[in-house]
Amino acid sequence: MSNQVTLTINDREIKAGKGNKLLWVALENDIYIPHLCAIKEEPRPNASCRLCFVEIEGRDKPVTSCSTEVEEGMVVKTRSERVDRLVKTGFELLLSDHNLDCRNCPANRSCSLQVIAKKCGLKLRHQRFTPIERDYELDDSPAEFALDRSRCVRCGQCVWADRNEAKAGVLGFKNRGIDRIVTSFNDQPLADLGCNSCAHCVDACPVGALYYKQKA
């Protein structure tokens, strides 16, 4: 039995091995899909960022291709009225709680949220959700580096670097909903921790939320 299936993604026919989640499939063959919390390795993938939605032939309603494995035949297609909408409302969503200061950030122009505006065609200014006011401390007590909740998109990127590149268990996830935040045990500043300025989880970081002191 063969370990790859054919798929048709955007009117292209692609060969991919059996198991693979849809969003790396498309990526690997230079297929845009906006993504923020997406990780190749993780096996669950927990679809949070809500940007990554897809059409698949023969299903009522748009899917997340992050955690959507490929099947034989499958027909797909990554732009559609139904689509855009959702991926708009989602990066709306996101930017209505993200302090959006791009000329003062120090991943402007390597920014995520940079590149799915752009690729997707979407603004990052937009009036239809009220910004959420909110009152972070800095948190500069590693040597190397600080992380600066304003900006964070909740992607859990950093955590993931942070447990399983890293094994430092230093940085987790705090209350629910929009009140999610990530944090270290007990809000300690992360050098109290043990934290040894290894920067996986700057490296992994998508926005700028933890970023170099040097680069800033």
The other form holds:
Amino acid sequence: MSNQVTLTINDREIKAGKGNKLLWVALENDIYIPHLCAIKEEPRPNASCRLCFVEIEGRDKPVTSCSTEVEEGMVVKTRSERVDRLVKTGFELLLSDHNLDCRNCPANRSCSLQVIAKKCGLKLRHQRFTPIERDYELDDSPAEFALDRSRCVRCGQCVWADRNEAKAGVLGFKNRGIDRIVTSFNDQPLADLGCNSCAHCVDACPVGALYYKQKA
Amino acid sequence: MGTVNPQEQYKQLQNKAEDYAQARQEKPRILIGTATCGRAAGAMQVKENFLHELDKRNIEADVIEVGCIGHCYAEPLAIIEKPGFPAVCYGYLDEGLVNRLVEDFLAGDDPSYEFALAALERNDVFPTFEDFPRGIHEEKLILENCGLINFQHIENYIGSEGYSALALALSREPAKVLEEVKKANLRGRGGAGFPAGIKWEACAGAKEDEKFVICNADEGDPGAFMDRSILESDPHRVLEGMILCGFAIGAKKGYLYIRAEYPLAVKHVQEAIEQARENNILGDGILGTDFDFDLEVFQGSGAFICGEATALVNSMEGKMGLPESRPPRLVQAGLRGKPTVLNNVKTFAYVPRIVKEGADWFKSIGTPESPGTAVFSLVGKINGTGLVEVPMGTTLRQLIEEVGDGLPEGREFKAVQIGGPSGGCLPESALDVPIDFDSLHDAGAIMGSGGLVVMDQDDCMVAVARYFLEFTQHESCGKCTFCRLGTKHLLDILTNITKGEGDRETLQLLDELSEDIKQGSLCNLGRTAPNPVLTTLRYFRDEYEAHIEEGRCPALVCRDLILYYIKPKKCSKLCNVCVGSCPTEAIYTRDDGLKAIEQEKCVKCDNCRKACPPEYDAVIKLSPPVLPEEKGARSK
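Can you now output the form predicted in complex with its partner chain? The one shown was the form predicted on its own.
First the chain shown before, then all remaining chains and molecules of the complex.
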């Protein structure tokens, strides 16, 4: 059996390696699908940001492309009424818990939320949902960078980079539900916990939650 | 198979059980329901009372703790078995009644039928449970032993043919067990109704040496206590189902994931496991065959999300109890990456009888698509609260009006909440829906784990939806966007509506957001969390509209939309009860001697309304919160 499959995405015929996830196959072929939490190297996708929905012919509802393996003969549409509606709601929900002061954000112009807004035609402001009020403390203890949780989208990229690239084990999630945050052991300042300012986590952050101080 | 015939080995156990039973036949026996529900009602005190009274009169009798017989409304309960009389069940026991029963029945020969609920065996004198409407509908497959046998001794389970299915299965091929379960179309009783046989088959086919069986006993729905009662009352039945599963799929190890808030269930299961090991029913070479299987209890720490299969497995592995995206399914890669079958307590509990009596027997009960029975915990505004087991296909109306004996007098049925926080509220018009997985799903509710709450005119459907959303929002793990933020916004919107805030667009947003959370969430907690909102919007939209358009709560529940008022025409100058009942001193005596409420001080605690003597019944709630115009009233 061949290790290649042929599938159709948005009417384009595409060849891809067996076992690959749909999201990465699309992105590598310059077909955009919004995403925040996906990590290519991670075999079991997080599938938590819930933005990378696509329609697959024969499936009764949209599925997340980060968790779907490509199959021979698969027919995929990256946009549809249902997909757009889910992406819009998911995106608005994320914005309702995000500090939307883009002008003063170090990630301005490099932020994944801005990319998603542009590519999907979504607005970068609060619409249907009342912004959730938060009171976070800024952690600027590391020499080079800082963590501002008011911008965090809980994608988990920093935690993955911290554990798998930096192998530092400083960052992790804590709490449940709406209180879930990225933090350190016992909420101590990062610098006190052996963070060596390798900044893998900062590079991984798709928004401006972890940022270089010099840029701010 | 092994050198010894498992049926022979089992015969020896049966003989032992028979001797055990015979040695206990001469004396009268008093069986007291001491499951968690009984204890909460004072069963342990009743047990003490019996022991004391028997001792005082020097009567020889065995006082035995049994589980829950299901008639929780009449707890504490006891069954008295006296040679020469039919076994009789007595309810609402207290010290005086115990005294009387010991004196008249055990010392004397008067069974005091005036205090009896029902007899347990046919006789010429007193009706049995089967003679009442509830008994006519009920068909106990997995609750058959609950509240009737002493779970502390394995001999009692074996005495009622327990573990005979295991002995039978072990004398055949594992594939035979699988075949029966599959043919029986046993659907998962955890709520979703996925066929257990298909799950087992996938796991049996997996080419791995190590496999696991997990029993999900992380029952967490508010108002649900079926799994707890079964584990407390008849733990061996669940163990037998799990061992059979292990045999069918080729696993050697199983776990019961029981929440730590069920200490009695944990204790009873652990004792049952010990006894099963002592009797060669667990461990190496079960019943003399070469089949090895052992069980262990894993105590969950109480997060509701850990009832979700992948979160449960994560928490067993020492990780945060967060759900994972599927595939891979647990049967492919479950606990420690090994193929795993995970089923609910009740699902396993059906297996022994399916193996013993065959798939055709099982399919003769219930409906073609949902064979077997459904177990419900009936709670809320209903006379016969408790644990019931009825064939699938019974209608909700039969369940509420006949099995549950209807609503208390003066109560008017409004809705039935079925399936817990993942389920929905169904109105009067949906009561003829037959209970099975698919019909309930079509009506907007789910079978869920089997919690059933009956609501009446005093329940506000917006407040009920809000209550369940508060629960799911609190229990959301926060991993995925739709559940973490979506349930938070749903809750906020509902909270606003209970304050009378909102408009037509709010209701539309509520509807849209609910649908999107359902479609977009990662796991079933999120996917089902909006059901209470969607069903109340669908069936009780007028109540939502009353809140936002008129500022009125029709059920007089939402505090921001009601006020308390003392009707001058009904109030008595001679009575002062309400004044004393008020914790905030909001009630004052008017110049004319009648009482009135200072609204600014009132905290709407309802004390005055409860305190006002029924002959006056002067305190009422008004919604919208507008005071009626009154002549001569002092304004304050």
